[in-house]
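In structure tokens, one chain follows: the form predicted alone.
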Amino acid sequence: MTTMQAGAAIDVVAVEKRYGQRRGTANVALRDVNLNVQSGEFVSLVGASGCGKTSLIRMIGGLAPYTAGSITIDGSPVRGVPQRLGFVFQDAALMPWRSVRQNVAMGLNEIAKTLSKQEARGRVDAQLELVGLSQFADYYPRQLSGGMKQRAGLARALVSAPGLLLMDEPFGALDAFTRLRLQEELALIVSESSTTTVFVTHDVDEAVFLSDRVAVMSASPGTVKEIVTVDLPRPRLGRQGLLDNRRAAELRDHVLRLVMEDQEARPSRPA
């Protein structure tokens, strides 16, 4: 397994993903995908449904194989799930029989043996405070709102201080106001961490607000068609104020045009 230090660097080179079909044919989902993510960088993947965003992030995380090309983390090929990897899905996937504190502590699994009970509890408490759940530490998932569940999932992903955080539509199922609030909270957390983040989203505003760069993917087969540098100042702690500024609007419109080109040219299909 690959072992990462804080701020992992990712290199995706000429990656292809094929799915076998009947009669010996193959569906090419991704072709010639190239992407470099620098240490500590926040990169979002956006694109029309079916462009392979989720497939790509799963391959980076060692959760799915690729057919050709190479993916390395800190120079080491990805073969299976890397150690010290944080993953946040659209569903927080909390264990319903465990308290919030116990769920977050599960994220220490790989390093738990290196920590005393006091150190482990201290790490969990620090993450709960960071995501604003300290007073809900003894609650169970059924007692939490959707946004609180996602906060708990994020705390679980970050508690081991991973070098790489992968997030696949983590706010997609939330109402608009909760989503906006969690975007701002994530921006604050990222600003205080050296963790490298790859973030999948359909929300162009969200991508521009959070990212250092946005990788726009085209579909059929999926590839990275353009990488847009988000040259806006950090820290970005007020989403509405930032996205009201002229440069942010220009970036948002440019990314949206790139995405819409594919949606207008091809019929959409499920992601």
Contents of the next structure:
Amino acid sequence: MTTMQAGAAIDVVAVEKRYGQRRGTANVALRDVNLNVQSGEFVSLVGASGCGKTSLIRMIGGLAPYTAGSITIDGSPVRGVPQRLGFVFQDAALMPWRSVRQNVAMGLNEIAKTLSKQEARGRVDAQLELVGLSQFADYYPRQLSGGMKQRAGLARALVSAPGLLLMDEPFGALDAFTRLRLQEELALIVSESSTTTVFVTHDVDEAVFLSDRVAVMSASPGTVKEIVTVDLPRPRLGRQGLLDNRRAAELRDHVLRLVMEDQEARPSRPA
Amino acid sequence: MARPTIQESGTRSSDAASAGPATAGSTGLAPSRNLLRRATIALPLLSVLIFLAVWQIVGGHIDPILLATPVNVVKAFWDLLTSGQLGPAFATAMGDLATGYLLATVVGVAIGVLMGRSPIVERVLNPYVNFFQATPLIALVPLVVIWFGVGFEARVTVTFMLAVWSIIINTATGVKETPPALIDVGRVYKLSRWRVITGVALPNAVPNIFAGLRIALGKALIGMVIAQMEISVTGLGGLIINYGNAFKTAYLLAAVCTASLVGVVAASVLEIIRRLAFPWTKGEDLGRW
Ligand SMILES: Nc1ncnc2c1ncn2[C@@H]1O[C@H](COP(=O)(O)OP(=O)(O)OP(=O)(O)O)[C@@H](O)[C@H]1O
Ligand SMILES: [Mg+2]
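For the form predicted in complex with its partner chain instead of the form predicted alone, what are the coordinates?
In what comes next, the whole complex appears, and the chain from above leads the way.
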């Protein structure tokens, strides 16, 4: 579609995030988080609710500051929102007053000056085609189903061919069938691009299906406790293919156990 | 990939007409719905007709100074119109109302946006907004006369003063309640601070702003009429007070009805503007008979 630029490489080193420092009772949401994501890689973050997945992905996206450590993208520290970023939010976060086409076109803001009107329109149309929303380009978000909204949010994030794609539980609010379909679509789209992806999810199956590696986080304070490499062959374009795959089942059980043991350990932990 | 079906947006058919290619047309209404639709037009009409009839009968048995009959009010209205009193009074009323109300809209939205975006501005202005919102501002009419005299400026000031607070409060609420995710979207896609205000926070506040504008319209109308009655004795307020003092009840009521008409027309204009300029806002059933 467009010239492929290399995906971003992310380095998270000894990062700490505190909330509410001013009131004295600092709440340490993340401590000593280490994670590196290579160019073009797909990494999922899984972990119990409240372990700091959203905090981490927002810091990588420059939407929130970190209180210690360093996050670098392609070697330079994150200060503000990095360039060529696509971000997919949990509830799609479309502007209700913009049509689907206008919402998707927002994704081109950063590179708008380098594109002619026709080029921009062509890219938006191509992206809409890719996510199956061509017929609904002139609809307002309130006229779309949940799955269609999420597709539009995805199109907005992808239209600029971003170097880094951050997704915070993008399919969390969808029904099971729509979720499966969108997972397959995302797998296909990402496999054809060079973007680096960090993907937050509660769904271990989803993480295994999509990822090159799964970072399992533990809570209070949140940290990355183990990184599991998903050594399943690609392309993995069908979800069914993984259902009876033994290696996939092992990986899923392993990740699930890591998440679960953390949740069980939490209540007995001293405050 | 399978094409997903469109979810009904749950708005009225008049809104859905602007929605897009695949929306269902108004053909093939079930008979019961057709009946219902007819009833929605017929019932209010019937209600008004019965009310007017009762008024006519009761009014016929009462001293015309206490209550005029609808027929006499219509006669008075016609007389005011043909004698050339109503036209200029109406024009004065519209001029006062439009000036004060538009001024209140511009100032109210601007201050509301500032308060909604900046916690500091909000804290600084909140005491005043709360104070004036709670004050019966009509009591300040004598002060307005001392400051602005008894002319156009004073009447516009009273109209403005009554209308502006609801606009400020509603705008600030709408701006403040912009979903944080939408602000994030603005930042991710590199909108400038100014564009975050004009392109995210302000459109987000549009439904609230229109709610505020509707409330403000009623208040502006009150301000305009009272100012014309108490300050200048001109326009519709002037007619009302003059005919009231002369015990010409039919003429008084004709002028009052004209003032209501101004309100109804202005509310409809507001609704039309909302639908044309902001088709994405959900229709509200206010303004329907
Ligand atoms: N704005 C904030 N102010 C104060 N504390 C916060 C804030 N945001 C998050 N936290 C705290 O930081 C911790 C991590 O929150 P975060 O939202 O990152 O978790 P999460 O892993 O995304 O959870 P979930 O899976 O439920 O979305 C929580 O303990 C939460 O209370
Ligand atoms: Mg979260």
